[in-house]
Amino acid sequence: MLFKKRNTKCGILRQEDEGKKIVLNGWVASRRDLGGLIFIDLRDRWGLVQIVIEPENRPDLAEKAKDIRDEFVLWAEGTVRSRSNPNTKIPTGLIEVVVEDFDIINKSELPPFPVDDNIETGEETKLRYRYLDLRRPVMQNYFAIRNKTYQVCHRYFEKNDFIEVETPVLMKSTPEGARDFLVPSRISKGKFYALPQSPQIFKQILMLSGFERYMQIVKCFRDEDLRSDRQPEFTQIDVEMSFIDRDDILNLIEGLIIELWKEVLDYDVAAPFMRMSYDEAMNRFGSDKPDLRFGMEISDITDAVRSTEFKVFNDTIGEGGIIAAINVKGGSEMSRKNIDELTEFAKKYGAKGLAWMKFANGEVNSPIAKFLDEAVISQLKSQLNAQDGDLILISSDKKRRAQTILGALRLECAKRLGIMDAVKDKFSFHWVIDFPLFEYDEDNERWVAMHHPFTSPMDEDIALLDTDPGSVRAKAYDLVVNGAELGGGSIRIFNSDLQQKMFNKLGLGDKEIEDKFGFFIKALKYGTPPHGGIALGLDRIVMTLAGTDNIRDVIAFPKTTSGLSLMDGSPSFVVEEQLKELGLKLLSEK
């Protein structure tokens, strides 16, 4: 149908526009008929404005307006005037538009939920009707932030002499870590492509191809068990550089973060960012992505309790474990029920139990107090800076497990005591560096790469690859903000012999290496420069900038935690003919 096209936008009208004759296009957010006047809130991507129909002056328009319902699409022509009853809660609240003509462009069925920010509709319903959910102003704002993030990134890397290159979406399957999404080939029956978990190999090949500085905002895919902050397809800011060292990459990314936070939030981020080794992060905070906005650091109290008669502590120490604790300031207000809940929470991270001590009114309340004499308690109070009102939580286990348990409890207690709410508007950026190159997979009894198999070991640790692989440190680094990893990278292996050796240490035989990575090993032999890079999670960056804790909020058409797209019903079955073309047959379920 014919309609009058807008000459301005709903959300940008202000008091200085009074007297202007304008045309608007948009959706009906609400309609109120007060008899003498009909008010319609008209919404577009830029915001909302009140338009007014006066039945006394235009009975024809009032009659036509009787059909208007929420989410109808309209065009409206009229004149801007000051409101007699200003609404200071919205940017356009000082003016309104007196309608001189309008028409319905398209009608809408009754929406399954109001298109409003303050709704309590379940997430499944919102995802099923995602096109309606995305009309909500808060969602429109999230994607405005996402768009701005894109633009800042492109400008930043362009001015730093990077070239954008698109890497393949259909590639060779090289499973090492998460599972690949496989794509069957119709032409080469029985063979498969894989969707990229990252452009890792291709961006390294671009370095040996002489591009020297590459970036790409790229889709990646991982067929792994999902969590609330993960999706099977995600977007990352992918970066690689030649002839550089770690400092070059860290400084470059700090500059990007400073620019992003300033452009999007007008927030000044201070640089340089703190750098913390993996061991320090685990020893102090029980996490390789610690939240540094508050204290509650872990303290190793093994020596302080070594002489006690508490069997649990003695057994742990005898087996080479540690006794560690955190001081939850003000935590003595927690009830026994609360502490039991924390104990169950700790068990999710491998704890067998949880020891605790409360300090209140000059006394100690603890199930293990009878095993601790005055000298031990005094030493613990001093080491943990414990005072009246505090709660001490104690973990007794293998070193890393005890630290991980307390790291999780540290965050949980901060949430329960309102500490997280108090620091929600702060941003604390830092780097975690010097990760182990390997971690041991006890189930499969082999070493696996902590990051990925292309990460270079520290030069001084290369000799340990044969004798003590667990002690080899990686030239790897993660960027962390407020307890969340925003991205990670490393200096890469650029020597073919060392890369072959790395694959061997991961349990890959020569034939398997040739089948999966032979083309890459061969490429490394043709004058590969030293290089390194990083991948930043764009979805997580936008989530942090937008202030939401749900990654699905900032992805236009996300999947559920079970990998379903409720709007279009994927994944779905395909017809038999499609399978025949691909040379595939489904196994019947038993």
Second form
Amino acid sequence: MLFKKRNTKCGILRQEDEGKKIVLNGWVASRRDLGGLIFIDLRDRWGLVQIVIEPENRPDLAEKAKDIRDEFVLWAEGTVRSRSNPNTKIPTGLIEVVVEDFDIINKSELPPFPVDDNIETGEETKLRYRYLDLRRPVMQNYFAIRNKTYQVCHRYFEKNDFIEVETPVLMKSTPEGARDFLVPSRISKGKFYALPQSPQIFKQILMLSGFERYMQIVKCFRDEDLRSDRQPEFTQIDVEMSFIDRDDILNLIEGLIIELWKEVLDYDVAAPFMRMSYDEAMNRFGSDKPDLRFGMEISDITDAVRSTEFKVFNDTIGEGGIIAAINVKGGSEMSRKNIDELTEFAKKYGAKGLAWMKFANGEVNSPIAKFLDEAVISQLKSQLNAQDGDLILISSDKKRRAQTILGALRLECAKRLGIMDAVKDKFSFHWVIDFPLFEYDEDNERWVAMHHPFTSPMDEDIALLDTDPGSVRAKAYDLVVNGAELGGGSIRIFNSDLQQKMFNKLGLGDKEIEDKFGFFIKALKYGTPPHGGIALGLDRIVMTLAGTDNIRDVIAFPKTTSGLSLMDGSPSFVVEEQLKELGLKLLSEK
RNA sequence: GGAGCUGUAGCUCAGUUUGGUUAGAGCGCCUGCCUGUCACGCAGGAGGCCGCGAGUUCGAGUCUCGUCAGCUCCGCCA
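Given the form predicted on its own above, what does the protein look like in the form predicted in complex with the RNA?
Entire complex below, previous chain first.
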């Protein structure tokens, strides 16, 4: 179909364009046919403008316009003029375009939902018709922010003398970490490539190849269950540097964040960011990614309740656990039902129960009050800075578990009491540092790397590798904003013997190490510079910039919670021939 | 792997507690009218596999079991 090409854009027309003869291309956002007068809102990527067809002057155009429906594609030629009835709600509202000629370029089926912001359409319908969902201005804006993020990143790292190198998408499957997506090899039947969980090994090899400063905006793949902030394929801003220490990376990334927030939101982020140890983050906030926009910190009240007759507390103390609490300011308004809900909430995190104390009307109300004498209560009240109107939530458990439970309750209560809403426009960036190198996997009875197996232990803790692995600290760091992890990195092991030892500590046998990581250990022996880096979750950065809490909003074609792509119907079965060519055979169900 | 919520018209939802005549509303859609609308207005009309499958029952949108899908969370995600 022939069409007249536009010479301007709908969304950019303003009062000063009055009198200009123009051509527009776009989609019909809405049509208001008054009989003697037809108004059409024409939409393109840049916005909306009202065009008018006047049957009195052009009955031929009016006749053609009768067929126009929402989402039809039009070209229209006309003259910009001031409106007699301006619309102050839209940027182009002072003017309109009187149509002198137009045609329908393409029709549209009736859309299953209006292509409009603020629609209330189910996720399933929107994903099935993702192309229509993406047409909505609010979605287009998310991707404008995403684009801006790419551009700022590339410019920032270019300016800082980084070089972008692409790493393979088909690589070797290695143990440790997330489940790999596997790709069968046709040429080497029975063998598989894996999609990268991250380009970790390649970027380290690029360091020993002498690239010094590497970055890449790169897709990563992890075959794990999805969440509102997790997709099986996602994008990382991947960075690695040689001859540097931790603070070089932290400073570099702070600079990037400052530039991103300035460019995208015109928001001034203050640096340097606060740095908090993992231990402190857990003790005070019960999370390794604490939200520091508000208080409600955790207090260890073990000493205060040590002398009580409450069996639950005494048993916990006897087993080496702790009693800890948060003070939910103004929480005494919560009903018994609300507190029961909080108890259920706590149970998801492994809590066996939840003790609480309400302070109201000068009195204390608590199911455990009978175990606490006057002195203990007043001690707690002063330690927790509790006043009338407050609610104290108490967890009694192993140290980290008690903290995690209270950390989760802290966020939940902040949501319920409107604290989250009150701070929603703030950005609180900080670093969590000094992570443990290992954590113990109870199920498999072995140590696993908390960050990844290439992370360097702190020099002063290396001796503890053999005697007390659990207390070895890592040269690792996470970037956190508003309770979300934006990225993490570490200074790497650059000594092949230490790398070998690390794998041993993780329970890998020499043969397995040779088989899975031999090439890497070998590479480390050819003059590896000290190096380290970080990977930032680009999708999460864009989410934060865009102010959305769902990762699907910032990925053009996302998967559902069960990993399906509803628009194109993947994953799907393949024909027998394809399997045969790959040397594969499906197991029959059960 | 587990838990919770949801599934009824194109869309958003009511109806399910306590089974019972022809399953409703708003928006959208279709037709007609309408010269200043911008959530246009007015009049009329069409539109249903009550997610799917079993079961209970004289009778199921409603009760039971299973299953599928969407969302959120726990586990998982170095």
